[in-house]
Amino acid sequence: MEITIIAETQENNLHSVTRQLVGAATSLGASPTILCANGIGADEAAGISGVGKVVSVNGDCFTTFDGGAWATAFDAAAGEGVIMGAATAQGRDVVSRIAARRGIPVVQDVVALSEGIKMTHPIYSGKAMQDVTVAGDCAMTLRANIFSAADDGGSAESSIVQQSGDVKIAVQEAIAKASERLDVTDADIIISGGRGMGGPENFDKLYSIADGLGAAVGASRAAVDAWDEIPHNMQVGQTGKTVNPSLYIAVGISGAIQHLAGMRTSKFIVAINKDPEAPIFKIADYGIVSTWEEALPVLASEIANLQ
């Protein structure tokens, strides 16, 4: 079995989860190849027991993270078989893009792995576990601190390849991202609106508060379905984006199960809703029974006083 591991790095060093990926790969009987962006962590990777080969994939596309450009570069350097990465935001992005380029299945957040490529991963926001068996090439990301890390003692051969993602695509994506507001998946503070906001024009109140907090603006599925002006990429929930910010402010959101699945792990949840029986209050750390018209001006004023 041929397995290629996308090395996970942190502050110009090999992240400890990479050793765990090697441990998982060797448990399947493989001698994996490790791909290191611009050679970061390559020497350490070559010394991990069980590693067959280390490839430093060098290119200017690795200067800053761009999932599309990184996936293009890594895909060109990776062999056939299994593509394996860490279940981090960066790892999920790159591995899934490689899978899409190759037209192979991808399984995210794997917590158990056995021969024959049998995988277990959580579904329904961790409420259940699903067993998956894949025949043939596939891609996967593994959850950190689940698999035993491989020890030192290896002496893998190393090589360098010069690769660069499609610069035109990378530039286009960079320009597009620069013109967008902060994405909910990248934000430490999120303020989301639901259909209780009354109309898409009232989301301007949320944007104003978000600007003062350095926050992203999200939306419930009900708001996205109701108003064309609220795009799907703002949707938080089971069929939207899963977020885990330090602070999540829900305004005019009742708290349907679908929405809760995407934000219930937020560290601190504030709910503003005029209905005291709204389900969102059951998981909120702090609830305000009020209309958004009454609450948001007060919130904006308090934020201004903090600055």
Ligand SMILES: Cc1cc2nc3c(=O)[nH]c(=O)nc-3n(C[C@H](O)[C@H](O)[C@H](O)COP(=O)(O)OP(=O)(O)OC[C@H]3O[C@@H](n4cnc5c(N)ncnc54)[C@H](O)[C@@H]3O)c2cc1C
Given for the second form:
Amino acid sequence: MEITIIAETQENNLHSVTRQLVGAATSLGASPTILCANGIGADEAAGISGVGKVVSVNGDCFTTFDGGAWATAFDAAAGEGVIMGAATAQGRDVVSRIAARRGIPVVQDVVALSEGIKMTHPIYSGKAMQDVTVAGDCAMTLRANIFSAADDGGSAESSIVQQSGDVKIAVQEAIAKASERLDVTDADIIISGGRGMGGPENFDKLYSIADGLGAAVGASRAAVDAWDEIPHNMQVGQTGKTVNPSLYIAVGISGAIQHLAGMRTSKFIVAINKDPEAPIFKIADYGIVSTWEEALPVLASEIANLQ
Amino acid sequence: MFIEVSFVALNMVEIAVLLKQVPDTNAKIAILGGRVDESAVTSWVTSPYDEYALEAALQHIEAAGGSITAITLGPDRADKVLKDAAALGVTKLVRIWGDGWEDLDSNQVQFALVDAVRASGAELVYCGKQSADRNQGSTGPGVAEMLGAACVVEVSEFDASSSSYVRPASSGSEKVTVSSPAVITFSKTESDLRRPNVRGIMMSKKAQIDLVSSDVGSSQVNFNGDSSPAEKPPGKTFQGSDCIPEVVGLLRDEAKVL
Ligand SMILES: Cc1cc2nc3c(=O)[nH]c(=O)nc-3n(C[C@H](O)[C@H](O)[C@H](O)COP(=O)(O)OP(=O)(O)OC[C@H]3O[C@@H](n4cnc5c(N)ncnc54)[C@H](O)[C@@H]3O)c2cc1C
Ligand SMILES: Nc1ncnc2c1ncn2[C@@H]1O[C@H](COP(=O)(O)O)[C@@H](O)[C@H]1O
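Next block: the form predicted together with the ligand, after the form predicted alone:
Now the full complex is given, and it begins with the chain already shown.
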């Protein structure tokens, strides 16, 4: 089976999820081709074990993001078969456009994949899972941190093609991040605060613990709505971000179903809440019944001791 | 004192808003006979991001003039999302449905929506970044591709005076403009969602809904079934902050996440 992977990049490098896409593709018995926009990450991609070919798709359209233009360029460079990307905002956009161009079905946010092609993906924000089979060619995006990453050890041949598409979106102004902090969608460890934190100034406790761990700080919607200092891009949940870290620490968060929608697939969940009946404890692997005022200083010093 | 008044020349716009009806996000989702049991859902609402798309469309035509067509693809019950839009002042309402349409695939949904968008004459399509039931995020970009339109995804802010949109970027976010025709998919925006007034609610009762269908071909996807997510085994509970050293030790040695 032919599988073409659209490389996910971050700044000027390959994003770690790209190796997971390769891992998933090889588990289906394919030697995937990887397409790299403007050659970004092409060298690293060629060294990933199992990769068949790397194609740098070079074109003017890749300086800013325009899903239509990118899909035009990638579509022209990709073979038949399966188109695979990461379930990020850009990945979903480009992959669904290629599917629409080709008249093939698209399934997003796949969390289990097997020959057939059988795909499982969450629906209703993870309250149910849906199982589908696609007989012919198809397009899909995979959720990050689910599939095991392919290691180094490959030496795929590399080539360069020129392809471009009409850019119809013009960037007028870059708006800097409110802070230089790690984004929750990029983090392997997240510590989130809710309304139980009492006020935005208390998030400083979370930031200092996060700094010690290389973690990102997230928030519940109640915290984001209540305090201007907590921006919406920190919000985890149904109307915020969907995250899938190795460790999620929820502090002063009750665990409303819309919050769980964004974080329930985290590998390991720790909850700190003073109310032993809080619903967050139902999905926590380790639940700590305590106020944050008592818990966070101890947590901070224990984490400092680890290093 | 002089008061300076500047007139911004704006073009009238025709906007199609795609509104999907979904179970209330608080609803429990039950599985019956291997599929999600929709008959157990008691409360149906407009998908949350679609409400932000509608709000942006209302602001857009308030600033520029023009009109909105609200489009939904769904069974009879989906009339409600159109009536709710009518209560906010939307006058053109279209529901798309056909026999045996319970399991349309991504392309089929997009075909039908594109037919209705074309018929509306809209040059701008506003929709949600993701539906609360299917969670796909395929429809906006797919519809754009079929219309030969640009698509800006996950927009969190709309500025009517400059017709610009704010979308996420690796550096934070960026303000963009887009040539028309275009599809905009909305994330949650800072706007407060307006509520209908009494007059709006009265008007919506009389609102006319056009019922249309489309030739969507056959599905290329086989729906094997739905299941409940794997139950988590109950976790360990610790009382008080004295346990934290033990918890941190377990996170390092047992869970191996630190
Ligand atoms: C359409 C829709 C979409 C939504 N989307 C989202 C979303 O994306 N993300 C989201 O998070 N929510 C979302 N919500 C809101 C959600 O329903 C909840 O209202 C919200 O998650 C509650 O936030 P919270 O847990 O911080 O606050 P609360 O529910 O007020 O909980 C605060 C918790 O803090 C605990 N606490 C208080 N003091 C202390 C202390 N000193 N130490 C320790 N614990 C303490 C309390 O016991 C309580 O459990 C959405 C709702 C709707 C209707
Ligand atoms: N059946 C439908 N009726 C109207 N709009 C829809 C429908 N399906 C999807 N959409 C629109 O497309 C967006 C993304 O949906 P999805 O691709 O399913 O995540 C939704 O938020 C709606 O705005």
